[in-house]
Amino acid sequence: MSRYFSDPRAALRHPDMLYIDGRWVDPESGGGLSLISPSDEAVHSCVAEASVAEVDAAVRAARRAFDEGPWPLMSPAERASRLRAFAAALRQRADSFAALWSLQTGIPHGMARHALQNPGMIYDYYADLICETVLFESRQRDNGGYAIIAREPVGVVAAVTPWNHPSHLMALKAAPALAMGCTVIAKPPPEAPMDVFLLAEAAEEAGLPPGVFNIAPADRAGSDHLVRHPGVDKVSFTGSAATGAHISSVCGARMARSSMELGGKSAAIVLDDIDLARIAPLLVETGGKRMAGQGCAFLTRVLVSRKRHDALAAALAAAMATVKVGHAFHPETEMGPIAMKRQLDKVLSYIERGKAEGATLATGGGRPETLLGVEGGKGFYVAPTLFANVTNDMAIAREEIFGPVLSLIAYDDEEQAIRIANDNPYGLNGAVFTDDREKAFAIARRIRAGNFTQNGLEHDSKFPFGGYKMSGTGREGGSYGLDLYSEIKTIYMAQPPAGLA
């Protein structure tokens, strides 16, 4: 274990067991997931792995809890009370969530602590929202009878999340699903499974009924078995477009519900009225420095007018040169490593493709010469990288790299900038950098993306988030999050029941 990691509050109570049907159980196979720190390549932990048998057990428990248990029949206020207790238990583990995020994925610990000050926030939010949501609406028909529109829980939910932001992305699925009255099987990535063990501890502490929340830290085979399982009513997935397409087809074949939050190759359009020195550090932050570029919504294509291309390239390269790269737990680290070796290899392969395609490598492209707190050439590091003179047909401009690699593309006029921004198979996010709010709104309306920001990159879990095209289906966040876990039923009656009259 790293000399920078010694916080005992990150310890799990039951790392060698699985939480299924309200109990901690030993995995039948005795299998485990060994976890490697990307900061120094040390094996830091081993946790229980769910085999196909445990996946089946988790589905049975969730199915029974939904079909026979009290959870879906509780009043919204009753479920909200349990969710608030769940959120309180998560808040007590805030330091642990932050430490695990950094340990498993290499996120700088200062950033992790700031982002996870209140890991129960989304659960509290949905506890409040479900109490305000109209679940039954009575409407009089033309013939004098009544139709009651009922919003009901979709059923057993498989919540499948990636490794880059484990606890937050699980919250965006589990919180609205639980609030609606669904039961949940939390399937974390095998590279970063530890957060769901903390979630299970909180579920037990909060007194969620047996089977309402279960964990299945499985490998690819176990994951595929879960999404194919006939006992699962809904699959909510965040991850790559290729995996999302596979899961969508599997769910479609059996008419199971699914929602997908997938990849992105988002464009930031820089207009001529904005000061380049002012925005260059922000473009570096939102295009690669934050989470080492390992986020689907990051602004990895920067579009600038041809006459200002070279000036912005110089400003971006200068800003990248100041980024302090190092061990996740070094106090001065601003950007950590890539989360795993295979992802590092993928990033480096794209850098080679960029050079082969004729783009100009302005800075970066390999392992940084100076690394904070790293010894002996260990760790999965790549320097913040800028390609200039990129054209939109290059692979580095079209495909999601998931690393700190920024592509600078020149445009001749604003109409061409909009065409370039939209000429991509993804449509998750976008931005325009201008102080003209009227022009910013007009451009936002023309970009085919689910999210858009003037002068930055914003995300708020109380508002809808999702993408167009290959970036997915459905919207997480706010009341739209509840929609993903709802079925709509119409009940015809001569008169509505007294409570709905």
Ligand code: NAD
The other form holds:
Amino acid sequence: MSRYFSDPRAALRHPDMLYIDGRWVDPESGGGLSLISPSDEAVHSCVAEASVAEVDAAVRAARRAFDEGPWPLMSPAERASRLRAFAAALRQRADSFAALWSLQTGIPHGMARHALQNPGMIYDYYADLICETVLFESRQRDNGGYAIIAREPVGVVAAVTPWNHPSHLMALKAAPALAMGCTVIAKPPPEAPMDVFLLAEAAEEAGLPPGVFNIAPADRAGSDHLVRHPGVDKVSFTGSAATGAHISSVCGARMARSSMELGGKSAAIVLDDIDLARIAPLLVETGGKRMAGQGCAFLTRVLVSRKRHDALAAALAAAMATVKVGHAFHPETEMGPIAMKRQLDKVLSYIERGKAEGATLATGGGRPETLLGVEGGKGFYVAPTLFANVTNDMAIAREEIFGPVLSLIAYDDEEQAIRIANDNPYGLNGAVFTDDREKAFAIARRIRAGNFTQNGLEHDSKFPFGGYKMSGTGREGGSYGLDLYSEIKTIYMAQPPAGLA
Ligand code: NAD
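Now show me the form predicted in complex with the named molecule, since the one above was the form predicted alone.
Up next: the whole complex, starting with the chain shown before.
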């Protein structure tokens, strides 16, 4: 660690404080969240942790800011101008966001820098969008009177995110929520909480009114308290299906709004027209190389016709063997470590299950022999791993591993490929590899998943993203993102007010 940072906490102005109600406050508990670098297992930072009492304080502040204003009643243009200031403050911190992402989760730093060139982008986008969105619509009724359909903010939002892409996943929630006029409590994962401290600095600099944006870096008990809190109107959650199902039921019991972005086990269907040598490196990429498989939408099941199974297994194994694995901050690293020990153990246990179930371990399966920039056997590393001869009933084909492990499954014809792709509890993403666009579209229509790409894995925050089945409810991104933070009200009047006539 010391090789890259003398003091990562120096990226934060107030690592030991919480931002609640527009002020930096000392946490009441003396402890904090101790953070371990997955690249070398060094404890790199300790930051403030929110206790249950501070979660209560954050909810009180957000509640007051929503109920008493001025944020929800400001014009969209006024909110947009604060959001643009917020985005500008984030842009000034682009280097810190990229460094903290790599430090906390192990994503290669070059990749993090590229992806986070503009950490304010999603906030700017929603600032523009809210100014174009119709918030009040006046319609004449059959009886001559009027109905005004108002789109209103849903209220106090708890934004709960996982560790794999902290600032981006929080932006997909906080930006549309703030644009709509909601107030936000940002609840980051305890393993990667540092980004929200930067967001709080930006909120302060941008002059967001007190209570509009608050942070609650809490452990499981504090997080559970937050989502159960009667002062929270809406929980916007990204994370595992198990936690999502739990939070959905907690919210359902008190009729709080919730939306869920959960896991995936997405299939890439490789058709016979496509050249295997051309797509093998791409399949390693879309299978998770970028983030050591720790992404919800990666295409971790590869479906290929039986006659080409062995050839694709060989091409994938060869492509995986070229991946340079190492320390997140080594300049040549293409794939970093798994983000934490418990996740490493989970990935390794799935590899053991794959072997026990009779799949063929074609390459990988453990710690790589060569690691860039790593000393002394430290770090949570797994080599890119390929299982061939997988059948769709095996655990490695059904369950989300969240590691760099691909399962290669043979199909007899395209109908069977579609059935296999759909035969999974998840439905987040999918892809077909073919140059026949008619066939690609026809197959896309038949896959039960919220996202689909021809010949790759695309994602664009200006368009809806979300899952079918166990992959979640609701869609983030684009105007659909605003829907998640809106309530619809119908106001009946004999005549509409002047502005809406
Ligand atoms: P997780 O479910 O363990 O945790 C996610 C968040 O929920 C964390 O902030 C955690 O502290 C919090 N949490 C845990 N228990 C809670 C409780 N009882 N009440 C309230 N909050 C609680 O997930 P993870 O392991 O951090 O992340 C990996 C998962 O996230 C994978 O399943 C992945 O597919 C999913 N994910 C989904 C998307 C998407 O957009 N669909 C994006 C990224 C990650």
